[in-house]
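Taking the form predicted on its own, here's one chain by itself in structure tokens.
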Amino acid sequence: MSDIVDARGLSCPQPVLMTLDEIKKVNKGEIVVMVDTDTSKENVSRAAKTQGWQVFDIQPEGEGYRITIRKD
């Protein structure tokens, strides 16, 4: 079961901060982050990597993106 962060409709840095909060909560596993801009997609991916998480998948979804990040 993935944790989901829905940051659609929010501008940076809010999606990054929400993602970092979720990373701190779960420590490992899988998180799905929903964003709706290219900037948010890039910033969330970069922030996850700096925390030791792997960007597993990025899929276009509706008007935005579904980013799946993982850490074992």
Given for the second form:
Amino acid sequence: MSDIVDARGLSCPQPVLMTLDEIKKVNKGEIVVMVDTDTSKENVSRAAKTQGWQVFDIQPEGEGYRITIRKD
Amino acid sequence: MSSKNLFATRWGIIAVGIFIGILAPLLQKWGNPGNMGICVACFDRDIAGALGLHRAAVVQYMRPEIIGFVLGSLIAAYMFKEFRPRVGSAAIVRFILGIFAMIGALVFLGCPWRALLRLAGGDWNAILGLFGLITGIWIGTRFLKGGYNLGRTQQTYTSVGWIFPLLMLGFLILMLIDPQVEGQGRGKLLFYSVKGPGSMHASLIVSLIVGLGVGFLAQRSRFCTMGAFRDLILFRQSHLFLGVLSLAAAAFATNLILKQFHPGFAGQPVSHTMHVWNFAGMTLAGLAFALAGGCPGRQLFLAGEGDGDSAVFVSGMIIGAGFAHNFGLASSPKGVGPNGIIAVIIGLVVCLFIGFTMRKKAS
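Counterpart to the form predicted on its own, namely the form predicted in complex with the partner chain:
Okay, now the whole complex, with that chain kicking things off.
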């Protein structure tokens, strides 16, 4: 089961900080990050890639996005 | 879902930085004050003057660039389906941060945008300002690491997101129906400088078009002069920093071509040489921008895409400009204002209070 980071309603850099905290915590596996702006979507995706995680899927959800990142 | 955003790529942000870096010195060539082709803080301050919120006669003009920034961002946000009306995240804190960001910027005499442009024009006093800016942002990143945040926004009515862009549109209409009469310091409503930096400006249409272009591209690229340093310090991410770097490099090259590069400390346009207070003023501004989540330009672009909290921050900046000039806080080429030093100290104390007390982890 994926870990979920709910960063909706938070402005930058909070979504990235929360994602990086979660990445540090779980080290590998799958994390779902929920954001509500395109800027956060781009920032979280960029930050995940720099940590060696793969942006597996981005789906619109409600007024925002559900970003799935993975590392094996 | 919107298509891939080319402007948010590495080359996209570099291109936007170059675009702004070329246009800002050109705006100076076309009439804007020295090393002030674009200065968000100075231009907000001029708008405060145009509205009579302060009576410093040399800095009163309804800057169309600012209006363009907001409306350009609004257009981009609608074109790419990114207009998201939202409010509710510590508005009063943002308002106070806006006030002190403006006071800090006016002690230095420029925002981060102008600090870069001053450097690119050879004003070495800007080096102290940029060191101060980085110091302030660094302090802000310590708070962010410690759990500081402004809390979550809530979605709201579309009309709420429209309020600030409509205010800007109203300002533009005011300019059109109440234009400056040659040599007159007052229209029917608006105040106009007849001398000093406020009297120096490119034509309304040129300023507006450049403002719209910058607003459009900055919304797409998420260009942010504070975020550039913050992300570098916080995440070792150079994405936004590349935009700032390319802005400075392009402005330097354009200034050389236009013969606007005049290196030195003394006698620089709208600048003073009190190094400690250039540094401290921008430390305050940098910390306030970091705590508020964006540089003054980014706050305008966010306001254009529906962020009502950013609009409150900008409103704080405009009111802060009123305080700065009414109470002798703003600097002049002669040096800091009579109450500028104490204002910077109070501002730093207030920002530290905000940073230390808003550390609850978002749930």
